[in-house]
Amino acid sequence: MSKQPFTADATLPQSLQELFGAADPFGLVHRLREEAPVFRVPGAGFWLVTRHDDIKALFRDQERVTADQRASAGFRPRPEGSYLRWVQDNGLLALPSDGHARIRRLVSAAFTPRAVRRMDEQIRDVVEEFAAPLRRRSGETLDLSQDFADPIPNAVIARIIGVPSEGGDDKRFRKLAHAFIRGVVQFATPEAQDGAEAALAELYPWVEHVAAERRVAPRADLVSDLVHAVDRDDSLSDREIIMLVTGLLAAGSTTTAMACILMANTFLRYPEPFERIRRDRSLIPGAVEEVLRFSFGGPAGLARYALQDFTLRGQQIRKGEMLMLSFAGANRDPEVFEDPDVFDIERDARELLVFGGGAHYCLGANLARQELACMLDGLLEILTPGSKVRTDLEGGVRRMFLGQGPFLVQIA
């Protein structure tokens, strides 16, 4: 990939909009990494960290930083007794280290080889459901966001936790899941948070009811696996299962949909590796890793909050301040990845930091990878050679952080 270098008189971003709206966001991140690797974004109240070694260390640092947003100086708790307040106080990121380790141990007991194989079948069934109507649409313009990338992750979660399709329950679940996600993402508006509260008011008792049913009559779904997961005579409570299901929704839906759009856009820009994958689908897992490294997130990243005052790269971080650990900063760092601005589907991407690291490494990472692999497999049959993004119409690539929108593709 050819980089657009900064001119000699270029300045560092002076606002949040300038940072995330840059014409060349990856070039900007390169400059920040070199000149201001710990950069306080003007007017935004947080630090952007862009060096791989700093980010990797902070993911593992439980003394100075936390993923628990309650440690933020600007945190505003939801009203006592509300569902969102319960999520804030009891989610995985809010648990003490021993409680968090216990939950992870029990969850891993639910992901047996048999359960993982079943999930693979369920994911492929869902992808096929949405891919089939989009095949053989030569000459048409498709919105891959609305018709493929957005609905699949929530449909997958509905399928694996056992939401029945009869009576439209799965569609209702997806609608509620979407409302919940909008209200719990970083910088959600008060209106979106209210929508999430209303969605949780319906989701919470539903999951509680399903968990109670599965204790008596288990089925081939994730809730049954969680209900019956046992380790050292310990098991999950119904409330912990609810916390895990809502956490799976919050962490896995929007991010997986965004990754799918970025994957489609990347392969439309780089058709040669796409054609190689079409001829040899064993390249799909490595291609997914490289898309995540090369395209995902731009300057954005995962948040951590300072538990104490400390110094990083000469910058004084104050207790309660947020540090955003940049995806592009870590995953395009030339100290770790040779020729980081080159898209290479056979690259060794083991140092990828998209899923975090340390104690809070994403529980759903393997599920997300499998979803994206199946979605890429589906895209191979939709995006015929010569297809292209309709940049002349409203609907360019959606930028994480700036919101959602259509992604329009002209099928050849």
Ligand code: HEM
Given for the second form:
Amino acid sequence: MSKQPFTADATLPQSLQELFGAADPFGLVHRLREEAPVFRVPGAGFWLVTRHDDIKALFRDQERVTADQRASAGFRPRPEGSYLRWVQDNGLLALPSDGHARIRRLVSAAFTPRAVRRMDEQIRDVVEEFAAPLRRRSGETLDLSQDFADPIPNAVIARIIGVPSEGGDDKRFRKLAHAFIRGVVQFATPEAQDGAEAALAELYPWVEHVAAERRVAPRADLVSDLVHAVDRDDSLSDREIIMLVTGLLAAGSTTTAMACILMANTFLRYPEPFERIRRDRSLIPGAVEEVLRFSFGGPAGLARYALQDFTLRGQQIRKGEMLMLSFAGANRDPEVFEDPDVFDIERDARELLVFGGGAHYCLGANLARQELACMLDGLLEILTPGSKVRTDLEGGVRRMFLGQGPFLVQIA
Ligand code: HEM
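I've shown you the form predicted on its own. Could you give me the structure of the form predicted in complex with the named molecule?
Time for the whole complex; same chain goes first.
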């Protein structure tokens, strides 16, 4: 069937709702990429960018755009003196480029091969803790969101940072982390922002205290490694360590949880590759990459803000406007990925842009990959052949996308 061209009032998405609620979101993104690759979503106040080459270039462009939300024309700072304001002004995305590069160098100094091996073991332990009770549950309906995908990334970060698992500290930490994350995501409600403020008021002194302790008595954990990381004569201050720990929490929890649900959903829809992986687990790393390419993010993407007026594909972008760099736009671009709508766990996914690019390339990309590989390994034992998503009940993957919600699976 031939494609219908967009007309101003008919098939172009007319609102955020139409964009994110489309019945065929990937089809819509293909059409936008072909016919309106830099598209101003009516009423939404941002430009959606859908071509892989544009997105890749914008990730590396520090002159025309920034990830710092303070450059947005619609930016509303949190009240002076609040913790959230401190995060807005000091987070990784807000630092000037030289200061940011300095922190990245110091953090890499903490990611020694020994530290990475330790993290691998910690990830395996945490995934096993949550996977074990979900095995051999034939005939039952499980909520993989609540019992597997949501708690694991938080628990992994807690373990890596060095939160003790005894004495309830880890549960308290996870609760605070959850409240913090809910309040710092894009489009967070005012109530969620207040919750994040209250959580930070507890997290901030807690991390400060742990950092001070680890300066005196280092342990085998990330805070100790960060405290002692040295690049030439430079090292991180306690405040910078607080910024990094809260940054890891904000960036590494919801993303990984969502990727895990998408992974389960994709494999339940495509059982054949799932069965192949069951027979040959060396396929796991490639399968994780392909799930991220194929399923992560949909039309939505990363925010950038224009630092100056400029033209992109004939569209006039004004200083302070927001550009949203679409994940599906980049990762399903047929110029880069052959047959992009085919799920192929053995494809070359090197041009994947799901972890961003340039200076802010995801600090936790390898950690996320390792976590997802372990989670997939765990899912192979939980999701016995013939298991199905319970689409008859509320809580499919769509609901999960629009907000936190259950992801229910009928175990065969
Ligand atoms: C599937 C899971 C993940 C995805 C898809 C993901 C994706 C991304 C993306 C796209 C960026 C770039 C943001 C931008 O340029 O605006 C980013 C940055 C970042 N990510 Fe991840 N991430 C994931 C997991 C993690 C994990 C597990 C951690 C750590 C625990 C983490 C830590 C970070 C940090 C600290 C940054 C900011 C880096 C900087 O500004 O220098 N991420 N991530």
